[in-house]
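Take a look at this one chain, the form predicted alone, written out in structure tokens.
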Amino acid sequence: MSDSHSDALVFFGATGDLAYKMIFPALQALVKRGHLDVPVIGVAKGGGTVSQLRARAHDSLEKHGGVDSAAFEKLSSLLRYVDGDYNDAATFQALHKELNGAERPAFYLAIPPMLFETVVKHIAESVKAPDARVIIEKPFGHDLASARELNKTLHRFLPESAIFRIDHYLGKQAVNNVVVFRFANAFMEPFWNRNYIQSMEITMAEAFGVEGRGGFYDQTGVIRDVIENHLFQILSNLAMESPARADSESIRDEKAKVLKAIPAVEKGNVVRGQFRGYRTEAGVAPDSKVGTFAALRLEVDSWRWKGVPFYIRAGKNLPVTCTEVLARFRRPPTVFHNAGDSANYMRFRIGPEMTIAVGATVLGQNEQEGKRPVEIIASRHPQPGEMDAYERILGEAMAGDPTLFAREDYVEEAWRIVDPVLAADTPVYEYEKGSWGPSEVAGKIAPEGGWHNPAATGQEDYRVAA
């Protein structure tokens, strides 16, 4: 272990969803990789014992990813507990105690975000470790305004340097894939602009609702939920130039840059949806305006993608589960290209699974089929056993990358690009679930030849295996 590497973790919310959910299968995956052997120690309001929060875990990780007999007798060993309002300082006198002079604690919050001011002022003034660590969960404000309050709220108490925003996407093997399979690839660069991009889709498509969250989301919404975040990760990697050097500074400057230079979404560039029955979700308005699907037009005026339009879309009940980027190509000036040919292109599936596809146009199998399009599987990577996203992500934080975290700076671009959108009041158009959102998509916010629709895993079509 590094000398830069947190010798605690601490975890605010011990007893909460999110811990129960993501938190504890992801200690006991660092245990059993061996990237794991500090003392855990959760902090919670619930009149609780230690013995009580490890039979929470094991209860945790039999309906989330089975109970590993050694990783989690380790991890029991590790785990203890504080109980205490997080208002009282008497609870980080205790966790300073239970901290018995750790050096470089990190400090997970899973908790509010209205919360986070009042826990990190007390582990500034209680805890006392100059070196320590807190890693937090979007969202990172909801509007730019929000943004840049919760910044300053943080900077009062911390160095930018400590503070570890999570966007758990960034812990996906497939997402950072698509920086690697850019610059790991010579023949990718003479293509992957302006010159031969005709334009760029991004869609995140979910086959399922709100799932009991309406209170949530009806103060969200799709824009909130993963675009801002989620799907501007995805475009910044997607973007971006080749960083100068390795180190996480220089990849967080160039996606930076990539935000720095997309201008704030018009009116005029973004068509809100709501699936039909949302208004009856519990926790929902009955007269709510909350999209649940948003398309955006967005421009992202660079050197490389000046004049190439990016589309992103994302929505509850639609027809498919899946991530998926399509990069269409420009059309050749050659005879043998027909108008409305749509073959030409690269794919990028984010998940389910992980592909690398090109489409491409040959000749048929007879003289009476003509031209067919085909697709060429450069890369398919189903990942079974692949490490986690939270996993991932709080390794990281307690080794001490910010690689995979979001930069003030990048945070506040994001809001800065959907804040007016986020502000107008923009029509929403009702759909029906299981389709591709409402109608007025496609003739308001769709690509030169219409949205590529990503078919459900093994369905689709013209696949040849490279």
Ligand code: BG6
Second form
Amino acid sequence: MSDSHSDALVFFGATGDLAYKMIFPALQALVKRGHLDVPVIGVAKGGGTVSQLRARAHDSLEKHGGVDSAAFEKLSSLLRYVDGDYNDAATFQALHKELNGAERPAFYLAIPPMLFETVVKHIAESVKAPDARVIIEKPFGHDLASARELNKTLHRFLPESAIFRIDHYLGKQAVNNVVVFRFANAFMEPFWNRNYIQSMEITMAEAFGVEGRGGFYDQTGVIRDVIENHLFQILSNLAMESPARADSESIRDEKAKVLKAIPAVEKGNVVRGQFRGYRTEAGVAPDSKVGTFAALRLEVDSWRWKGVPFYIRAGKNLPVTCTEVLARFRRPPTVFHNAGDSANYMRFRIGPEMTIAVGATVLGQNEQEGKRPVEIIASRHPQPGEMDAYERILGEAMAGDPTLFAREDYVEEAWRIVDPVLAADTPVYEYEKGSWGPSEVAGKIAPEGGWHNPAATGQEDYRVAA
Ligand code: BG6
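Next up, can you give the form predicted in complex with this ligand of this protein, since the form predicted alone came first?
Entire complex below, previous chain first.
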């Protein structure tokens, strides 16, 4: 274990949903890989015991990825439990005792944001570990003002270097691969700019709805839930410049620079939608105007991208579950390319599988066939035992590497960009479940040539929809 590695992990919200779905599986995976060998202390207010927490962990693993008996046994031996109210100093005194002199504990706040300040204040006052770090779940605030406020609050107790703001998309190999692919391969550079790229599209489609999270979702909406964080991370990776050095701050500087170059989105550059039936979901207001779909047009006013429109679209209950980027190239000035030729692009599929593809037009097998679109494609499906996003980011936070976390300036820039559309009362158009969102999108926010609708895994026909 290096000098900066956390010597204990404390997770608040130990009996909550996130712990159940994501954290226990990530912990077991970390143990199995030999990356976790320090006390793991769950904190919650539930009147439970450590054996109940172990049983819950077991249950969680049975449902999410499976129990590995040796790893689970080891994890159980590392698990501790502190029960108590987050408002009560006694909870933190008990935690202090349980930490048993740990000098560099990592505190993971898997709890509602309104509790962040209380918990961080207690940690600073009662636990007194000078080298503590805090891992914070999204959403980080709900607009620019609240994000600034939250940053200010955290900085009263912690330096920026001790704050790890989670965006689990940064734990995805396919997201990080965009940067490596761009900068590790010399052929990318000459055309990856405004001279050759006509438009950039990012689509995050989910073929399911709010899945019992109606209460949370109705306070959040699609722009806060996935666009200003997950999809902006993809956008930053697509648009950033090569960092001067490979250290965390040089990389995060470049990402923040991308967002700084994006003017705030005006309300005419967004179309919002809501799937039919959303208002009858549990926890959703019957007259809710929250968007479960949004399409946005952005500009990146940098030397590289000025004048290239970036389109972002995300929604629940769309036809497929898939996140994909399509960079359309400008039309070549030759007689061999006609306006109707659709294959002239580069495609990055971020999930469910990872794909890099170049769409090109070639001469078919015979005269009848003429020209036809093809894809030169490299694709890889997730393999059993592969590190998933949560395991990766938890491991990185405990190792003390902030590269895969959102920095203060970055999160504030992200909120600045979407703030006007969050405040604007733009219409929310209804759309049918299983459709590509409201029909208004096509006429208002669409790239030249129309949106590219990603195909379900295994059903790609290697061409862009006209
Ligand atoms: C979460 C959102 O942050 O990301 C969810 O709250 C969304 O609404 C999820 O479904 C998508 O993550 P992934 O890794 O499944 O693409």
